[in-house]
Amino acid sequence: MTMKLFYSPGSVSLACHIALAEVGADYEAVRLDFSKDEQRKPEYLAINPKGRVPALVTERGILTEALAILAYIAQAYPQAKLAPLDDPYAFAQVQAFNAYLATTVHVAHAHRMRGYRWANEEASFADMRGKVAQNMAECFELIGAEYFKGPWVMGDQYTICDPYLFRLAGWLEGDGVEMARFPWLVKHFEAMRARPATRRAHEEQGLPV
């Protein structure tokens, strides 16, 4: 079966998306257009009531949420050794990234734009932009001072979180944060650049690599 991985250019989905190259799966990509309120649509609310992205529609049912997917990828895909399967320690180690990022890295960066999930008031809103360099700068100072080993976030062997990672820092600049503060999270995201999955990915998705 090809699976159906439901995205939108630019967003988390984009992690999913490179992780699918980078395993060799068989795949569609379905671009949902946010602009036209598409992600809203009953057609795809009957794929993912949540109205967000990514949904992966896989033989044995649908998968959302980028930290669930990226699992499951993972684990579909052994032979591609993008998480420590045979070691359970290891591999709590790569959900608890992971995890980080999806619960606090970017919900940080989500108050950016998407104030109106946290309250009412445009000043609310604007109070909450106010914060976002803040606090995404301490989340990578946090990851860089304490779990980005090198080159990959886990070491040697690229994995699960390597993408995931890649694509949250590529908002950092449109959130006040210049990325040349943190030498290392350059390297990595040059090195990311660089693999043909996520040109892959890139191309598929109409965005520059």
Second form
2 protein chains.
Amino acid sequence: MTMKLFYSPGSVSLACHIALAEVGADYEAVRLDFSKDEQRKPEYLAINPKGRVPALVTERGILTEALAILAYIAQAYPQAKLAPLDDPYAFAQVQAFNAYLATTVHVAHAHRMRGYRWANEEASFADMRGKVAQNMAECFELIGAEYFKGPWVMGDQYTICDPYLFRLAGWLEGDGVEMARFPWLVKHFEAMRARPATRRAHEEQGLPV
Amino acid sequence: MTMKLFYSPGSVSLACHIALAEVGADYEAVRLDFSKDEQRKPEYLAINPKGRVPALVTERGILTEALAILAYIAQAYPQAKLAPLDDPYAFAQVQAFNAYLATTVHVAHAHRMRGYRWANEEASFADMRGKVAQNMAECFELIGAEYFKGPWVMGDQYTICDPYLFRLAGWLEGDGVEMARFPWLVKHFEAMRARPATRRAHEEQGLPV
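Show the form predicted together with another copy of the chain, please, because up to now only the form predicted on its own has appeared in this conversation.
Full assembly next; the chain just shown is listed first.
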């Protein structure tokens, strides 16, 4: 069965899209238009009741949450070696890196545009927006100092950490942080852009690489 | 080697503590006193540069992020059957459930006491606090309607989703949500409290069960 990946261009679903392309999965990318609130329509809520992307429709059922989908892709396509599957400790390091991106970095970023999730007043949204650049910069400082091994996140082996980091790194400029502050990240970003799977996912989403 | 779990009483580290007790791991629980800011002291930042709990010191190295530690415990102690390890799709469902707890439910809760992470003004913190009960209630509504199978999260088999849900459910009253609104959750909470591993973790943390 051809899997379906529901995505919104520019969202974190790009990381899963790249990973699907990396492993050579049989998939189709299905676009949701957030400007038309398609993620809140009944047809999509039947697929993902959270009204978020990504959602991956497999022959077994539907998976949500980028972190879980990335691990699924790595495990379902072991020959692609996108995670150290036979080593629980090394696999946990991969998951811990991605969990930090999901719970801390992505959440820091979300306070720029989605403050309404956690507050009601315009003044609060403005206050939140004003702190995003600092928070994002601190996150990437920490990643560079403590977790990024290079040339890929986990060292010589490209893993499911790489497309996830790449996607969040792509938000930095919009969040008011110059990527050039982090030379290791610029290098990683360019290496990601050069990969055929990254190009394919961008083309399929109609995004410039 | 005896593993060390760094925890703060009442924090999400309790979920990992319970899981360690469930699998019969050789561990020691090491308390950090957040009221003395021990999580920000150099000795602890050398263990977890994020200054958060939990951190699990293993013979291989240090793991962070509750979601990754829970999956590690399940994988490192397969005989305890805390996750469907041989089925990438079922494992991804477990991880997706825990990822929702980590990225959405825990984050919603954190806006009650830790608004300073994402804003600077007292008025914003108050605004955030005012929305926590609604957000937490919506999260647990969704979990009950869409994801909780019963009697355990994933059905008949107790998994790493259960101590994680239990920990976050324990925050509801403080967040202004009556657990009694969710009878399925009350039942789960009581079943969790009755387990020897849950009692042991509470005793070791000096908490009432």
